[in-house]
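This document opens with one chain alone, in structure tokens, the form predicted on its own.
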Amino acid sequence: MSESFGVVSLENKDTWKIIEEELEKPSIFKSRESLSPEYIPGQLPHRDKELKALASYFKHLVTTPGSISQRVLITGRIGTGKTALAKVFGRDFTRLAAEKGYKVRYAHVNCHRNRSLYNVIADIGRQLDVPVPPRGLSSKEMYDLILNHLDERDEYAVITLDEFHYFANISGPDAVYFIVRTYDAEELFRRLNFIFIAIDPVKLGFLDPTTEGYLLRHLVKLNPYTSQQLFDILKYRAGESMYEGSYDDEVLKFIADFEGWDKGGGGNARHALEILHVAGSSAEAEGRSRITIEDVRKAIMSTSREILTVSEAIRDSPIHELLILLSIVKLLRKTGRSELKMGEVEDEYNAVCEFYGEVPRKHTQVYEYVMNLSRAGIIQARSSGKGQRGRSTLITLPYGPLDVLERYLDELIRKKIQLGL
């Protein structure tokens, strides 16, 4: 039978019906984005004290601009709102400064994505709209260009270096020294100010005492959320993301009590929001317009705290680092062993690269990726030492479930390949 535009053939009626039935199912979400880790909310429940502290630390930018270069360290466990706090502060502070007639810019640099000193400085320049000449510049030249640009435009800037502990571990003390002690060499009009975000100050303990002292002088520590605080956060975000009547307080309280720090949970808002998202998706997939406690129970079973933490850490990792991690996961599942040798992982990595159509990296680069994953705490790697023939690097993962992690890695890798990242 022929088919023209707007006319469905008999052959396609079944597929048409499948799609039509799916589209007619009740919808729970009005904005899934509002539950995503990247979303920056309009409000930050239970972080008023920390916002006030940041406003106090950077008040000089609207009273005596250029008098000091402020450095503030924000610390806290995963899911305590470090990134959201900095971004909300940067968004609102720059608007208020503009109303008072001061030009203050904000830049937020992800140090997991930008691992070298040069890449960090280049990203700062890009976000501050600094024109970069076509010829290659050194890190120092690029930094001077940023400082001159701010001088010429009479602007000030608050720069947040997120996941700063990762940058410090990968790039080393000299790179940290360069950033942290920008204005030490000479007395200058100080236009750059910094917020550093790290999970734990202990991870910066390898720095020299003076540099470490600079970082710890102004500290904003975020404590894990209690069950009541999480309930308030869930209530606010559910109102932004879900239709009225699709959830109730009992559902939100069940999640908050499970994750609340005072109830033995991790106090992790990201995990609580992920549970709500998964529960809502489950109810919607089954054609229901309301989330039940049973949906939440299933969501809790399918969302591992450890996997969620790792997924946050690797979201911006380069694709070959992800391919190596996937190789480790696959091999651990296939062999059932607790540890793997470096050579085994490299063989599996070559096979995984072939499957995804990627050209494998050489041994030296593979080893460097493994060490990066180890330094970031995503895997554990150690020397085989005595008792084994020949020295080798032994690799393991101290968390799971591995099947969930394998699915997540596969989806992330396919997405990066599709986007050409």
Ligand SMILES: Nc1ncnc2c1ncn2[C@@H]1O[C@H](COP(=O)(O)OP(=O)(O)OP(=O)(O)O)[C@@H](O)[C@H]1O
Second form
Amino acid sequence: MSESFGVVSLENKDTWKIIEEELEKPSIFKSRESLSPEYIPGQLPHRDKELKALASYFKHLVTTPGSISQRVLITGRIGTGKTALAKVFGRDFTRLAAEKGYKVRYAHVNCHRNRSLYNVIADIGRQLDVPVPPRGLSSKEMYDLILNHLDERDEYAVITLDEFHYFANISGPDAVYFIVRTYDAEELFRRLNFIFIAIDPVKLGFLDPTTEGYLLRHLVKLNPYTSQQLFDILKYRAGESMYEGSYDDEVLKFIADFEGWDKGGGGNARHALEILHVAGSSAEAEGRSRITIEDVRKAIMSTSREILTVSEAIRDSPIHELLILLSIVKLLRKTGRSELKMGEVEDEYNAVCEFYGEVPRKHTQVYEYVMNLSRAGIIQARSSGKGQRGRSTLITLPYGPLDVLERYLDELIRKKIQLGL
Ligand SMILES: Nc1ncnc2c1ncn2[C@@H]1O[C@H](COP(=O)(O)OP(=O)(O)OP(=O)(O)O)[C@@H](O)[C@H]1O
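Having looked at the form predicted on its own, could you now put up the form predicted together with the named molecule?
So here's everything in the complex, that chain up top.
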């Protein structure tokens, strides 16, 4: 067949240019900073409801400003987006208020860093651009300065006290009342509105019942993320920070399934993003332009404090559980896949038994051993459910590196065989 070449298009480049661009192209990250914890994303997938709740709590600032001093409590487990939600709300609400001609400021105080009453107030003053005289002021003087500053400029402020329980525990209830002024009806004070962030409302037990009751009625509770929600969040954040083609849905799903609350994980978006970041960095360090499941396993191992080191967990396991675990590791390495079916693990187990001169156990016993390993958190086993031919058990190992694990298991099994265990 005669080959006809189309008209040489103008965008064709010299071959050296194509190669040079490829060599220069950073392989994974197009913007690392958009994966950093401090980065405030443009979207917050699966937090629309909570954003709407905050907007309705603070709506008075653009309808009847000064009518009340609002106080809202955001709670949720670590990594559920409490800080991001408050900062995104602060950023967007103040912009939208300004478009309507209202001057609303936003300040975000980290009470883990600023634990004393004076430091919290000074940080609020700094963020609201309150000119502070050089001589030392008392907390009350500083606070009054802030209120008068807002009054003079006819501004209102939404102030988030993040990790509020640290401040409350260190500085005590009097300091909290000083800031929150539950009973303060003075009009000037209504220029301040508050968002308190605490992991657990129980930690606010020191508050008097009125304040506590008020905050619990103005509560925005963030639930831990499910694996599907984390997949969506990872997809969005990866799209912002990594090059197309440097990751795929299987990698994101692997992380999301590990961390998803519905799959026994912590539902922690920070941890999921950290795993993605570490996996991307290790692929890049090895000069590869694509993240593999193995990169993710290594990242999970290096970032997951809660995973017992495998050696502790399997030290006293029966030898055939170890042979099954080794079969899983070998097969995951061979196939490069993220999950295995029970049947193929069993085939690999029979071959591994033959290699070590062991008589393989029957199916029911093998299944029992797999369930033991899953109950111990050493592997993850789930039923395939719909979408697969027949129901099967799907098995994966959420951590790595597999080559290190394989060597370790081989040594452990040889030792147990020598000892006749
Ligand atoms: N819905 C979401 N969409 C996009 N990114 C999110 C979402 N939720 C959380 N994140 C990201 O996950 C990370 C953790 O979020 P954040 O720090 O807000 O959690 P947190 O609940 O305040 O955690 P902690 O209690 O540890 O302070 C941040 O990088 C944040 O940008």
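What you see is a predicted model; the values in this text were computed from it and never measured. Each form is matched to the other, and the largest set of C-alpha atoms that superpose within 1.5 Å is called the rigid core. Numbering follows the first chain given and starts at 1.
After superposing the rigid core, the C-alpha of residue 350 moves by 2 Å or more between these two forms. For residue 331, the Cα coordinates differ by 2 angstroms or more between these two forms after the core has been superposed. Residue 322 is among the residues whose C-alpha shifts by 2 Å or more between these two forms once the rigid core is aligned. With the core fitted, the CA of residue 367 sits 53.0 Å away from its counterpart between these two forms.
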